[in-house]
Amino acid sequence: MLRSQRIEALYALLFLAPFLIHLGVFFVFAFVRTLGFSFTDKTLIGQSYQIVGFANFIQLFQDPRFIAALTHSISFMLIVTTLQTFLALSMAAILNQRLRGITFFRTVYYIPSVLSSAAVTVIAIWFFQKTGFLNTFIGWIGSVAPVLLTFVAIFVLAQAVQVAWERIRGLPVALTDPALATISLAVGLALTWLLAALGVVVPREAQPPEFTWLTNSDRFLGVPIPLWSIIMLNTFTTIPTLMLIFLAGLQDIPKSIYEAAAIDGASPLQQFFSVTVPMLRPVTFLVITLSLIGTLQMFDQVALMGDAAPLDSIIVLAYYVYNNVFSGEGRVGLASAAAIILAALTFAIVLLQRALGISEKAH
């Protein structure tokens, strides 16, 4: 090796040293130490410990709380990753349009991701309370439902009449024609206001539902209702970051491809599925990978829920590990075994994702 190459390698090593030290101490050393503890009966209060082989792993699968945490983590991962990916891509496609004031809307939609997780969780606890915002809002919607349904019916009727009239005149207007929709909107608002003023259509008394989101023991699609609250909260706070990644990917797709597709007669929907989705495969791979890892390791929102929801209805693997170490006698060995299972599960699911065809190569 030439002297210049040795100096270049030395500089590279110096620049990489902080990252390598951080990786070695907080990841490699921590993983090896956790792997070693997983085969012992170590506790926080005990000074000595014994090697117990695979006893911790066997005990985990005999613990109903661990089975619940494992099931919740997998359900949480599948639901949140699907919702995040679909909604983030949809929002990115909308915000990729050249519209006046689009920067303002991009900023507004990104705000949830910069908010403190603790602050958002506290707000969410109030949001999902029995007398919180969500139940109050549902009760209000129910009270004004007659007025809203009347407006929608008049709007649809006015739009249908106008479109039929224009087509009779030989004009090929679409059902969603914006000019006709504006007239239908004005007609709907005016007639609804008139019917309400005459007392023909009146709002009902608001009756918020008695439904409890955080203390409910029921399940929906096999997932506890309190965990659905955290699913909605987590999806809301993580979509903006993934949307930004999709938006960067969309802006890298050459406009000439869309122009060629338009010349060939492809509709906007066909362009989306035949051009946008295949060209975004590398970005989609990144987004799904980040989502899988993030959702499997979700901890903070369960911890911040505290006593607002029963632990067995919201517990996930990451919190199971924490709870075993920092409660009771501090079962470090058992918690280490659970952490190893969580790491193995994360690694296996990312490999499975690649095997199923969600690769990092664009088509």
Given for the second form:
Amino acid sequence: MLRSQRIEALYALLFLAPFLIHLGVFFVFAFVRTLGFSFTDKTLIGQSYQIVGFANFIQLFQDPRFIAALTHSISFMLIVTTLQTFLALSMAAILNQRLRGITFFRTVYYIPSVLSSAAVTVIAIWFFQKTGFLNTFIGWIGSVAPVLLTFVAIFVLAQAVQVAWERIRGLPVALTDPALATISLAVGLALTWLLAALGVVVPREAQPPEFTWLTNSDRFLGVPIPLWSIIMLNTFTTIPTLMLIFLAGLQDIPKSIYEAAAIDGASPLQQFFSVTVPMLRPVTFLVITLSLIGTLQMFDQVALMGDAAPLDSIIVLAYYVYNNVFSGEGRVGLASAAAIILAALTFAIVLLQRALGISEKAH
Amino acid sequence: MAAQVMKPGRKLDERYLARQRWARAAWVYGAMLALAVFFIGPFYVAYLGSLKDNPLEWPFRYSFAQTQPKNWAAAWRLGQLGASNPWTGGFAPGANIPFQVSYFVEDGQEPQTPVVTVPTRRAGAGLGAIFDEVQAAQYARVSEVQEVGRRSAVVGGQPGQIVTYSFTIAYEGQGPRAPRLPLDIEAPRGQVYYSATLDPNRLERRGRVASWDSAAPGLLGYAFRNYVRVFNEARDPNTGASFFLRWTLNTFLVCVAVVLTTLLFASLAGYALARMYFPGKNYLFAFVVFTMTVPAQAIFISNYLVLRDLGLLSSLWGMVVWSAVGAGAVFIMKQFFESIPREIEEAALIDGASPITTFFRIIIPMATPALGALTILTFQGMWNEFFKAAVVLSGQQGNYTLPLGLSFFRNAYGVAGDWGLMLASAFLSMIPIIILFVVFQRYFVEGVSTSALKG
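For comparison with the form predicted on its own, kindly provide the form predicted together with the partner chain.
Up next: the whole complex, starting with the chain shown before.
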């Protein structure tokens, strides 16, 4: 190595020193130590401890609470990722337009993502209370359902009649023709208003809310209702971030491909599935990975729920680890074993993504 | 398909296409508006809830006493009369407050004078209850209640009359200033509350008993009652200092310290990774990227013990040390330094300047945009950091940061169902981030999409 190179390497080490020390203590050492603890019976208060081999891992899989945490974490991860990806992609597709004021809307949608999870969770717990706003809203939808359904029926009918009429006249219009839909909307609103004013269609009496979101012991699709509440909350707050990533990806797709598809007679829906979805595959991949890793770490929402929901119905891996360290005598050994499983799950996802990512590029 | 089956008819003319474009734009705007309601609506209704006396009232009302300008004006005036303080009100020597209340009495019943009392009432159900507060009841003298008018009216389909009574509340003699002037008015059976100078905070027993948290509240004390309570009621039992102010200050200190350390350490490390040669550089960078995926929840146990051994638990310094520099920040700075041209620094290096001088004199001034973005992202991340605070700070309430404080409030007030205070504190804790977001929204939106795509 040349002398100048050696000096440069020394300077690089100097520049990197604070970061490397931090990384060494709070990541490398931390990881190795956690791995070590997971084979011992160390507690937070006890001074000495012994190596117990795989006893902690065996004990974990005999603990019903750990099994609950593991299944919750995995189902939470899969459900939230699926919901987020679909919703974020469809929202990004709507927002990917060159229209005036679109930046303003993008900014507005991002607000739930920048606010602190603690504040948002407090608001969400209020939202999910028995007489909170969610039940109020559901009750309101139920009471105006007759009016809403009338409107939808008139709208669909008006659209069908118009499309049929235009086609008879020889104009090849799509079922979703936006200009005709605007007229249908006006007709629907006017007729519904008239029927409501005449008293033909009236809202029903609003029912008091019955559904409990947080203290419910029922399950839906095998997942406890309180966890569904957290799923809804988490999806709501993270969609905007993923949507922005999708938007950035959408804007990298050349316009000419769409134009070529349009000349070939592809409808907007066909364009979406045969141009947008394949071109967006790398970004989708990234979004799914980010979402899988992010949802596995979910902690704040569960911790803030506190006694608002029974712990066994919302506990996830991250909270299981925390709870074991900071309750009772502080079972560090057991908690470390659970932490290692959490880390292993994360590694598995990253490796899976790497493996699939390479084959992706080969095609 | 359908088009081919049909006879060749009219062509798609220009006007038709233009109409379609306009209609499509209108539908897109409609969809965007609906999405805006979806993302902002929940916060709006929760904000309305935070203004209410009972945020869980059923049915939910969008318009209530605290949103009515009539009550704002009255609260302002009453605050001025009570303690010459139109903002937060009070009850001070020399106060003489006129008050009117009207009742609806059905036909066939003789109206009777209601009973007015200034009760002794402790503040709140939670932390505030342990503090002794000057009670207005000790000094208030309520004048005789007089009937000032009657008019016939139909209320709820029932014919009857509305009877208005008037009285005054005076501060007798000299004494300390009371922060609130609680008021209860109880009417005999059959009389239903109709209106008053200031709408009451609670109506009980079918509108017979109306009670006010304070009859001289001031504008903020009435319209933002729960927000004022966050500062006044939640106080440290030992020192009497407001928890919320303390937590805000703590969060600011942690954020500023972490932003400073991150800016310095991350730009140093990012520069070394982007520009300097040393063996194993690519492996190191791959490792740094890898560490970004490992959740903090998986490795916090050792970090907790390290901070315990250093004596940094329950201390803000613990938060700062643990968060001093993150792999993500180094990554952002490395990406930025790779994007600037090499020529400038090479010129400086040829002139014989050491890498350290070059870095601080030439590189850092050029990196202002990246440092600005990093400042904002780091500040926002630390302001919202809950997990590290829950690990490091638990126990000593005076040292909490805002997210942990909110969780403490949730446990302290959740049992009593005091949602007004919890919602108000959640909104108050968001204000700095909302301001930051409004001013620097570009950094937030661009930071997310570009850094994620490159990663």
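Numbering follows the first chain given and starts at 1. Here the rigid core means the biggest group of C-alpha atoms that line up within 1.5 Å when the two forms are laid on top of each other. Since the structure is predicted, the reported quantities are computational estimates derived from the model, not experimental observations.
Core-superposed comparison between the two forms: CA of Pro240 displaced by less than 2 Å. The rigid-core alignment places the CA of Ser113 less than 2 Å apart between the two forms. Relative to the superposed rigid core, the position of the CA of Phe26 differs between the two forms by 2 Å or more. Superposed on the core, the two forms differ at Ile141, whose C-alpha moves 2.5 Å between the two forms.
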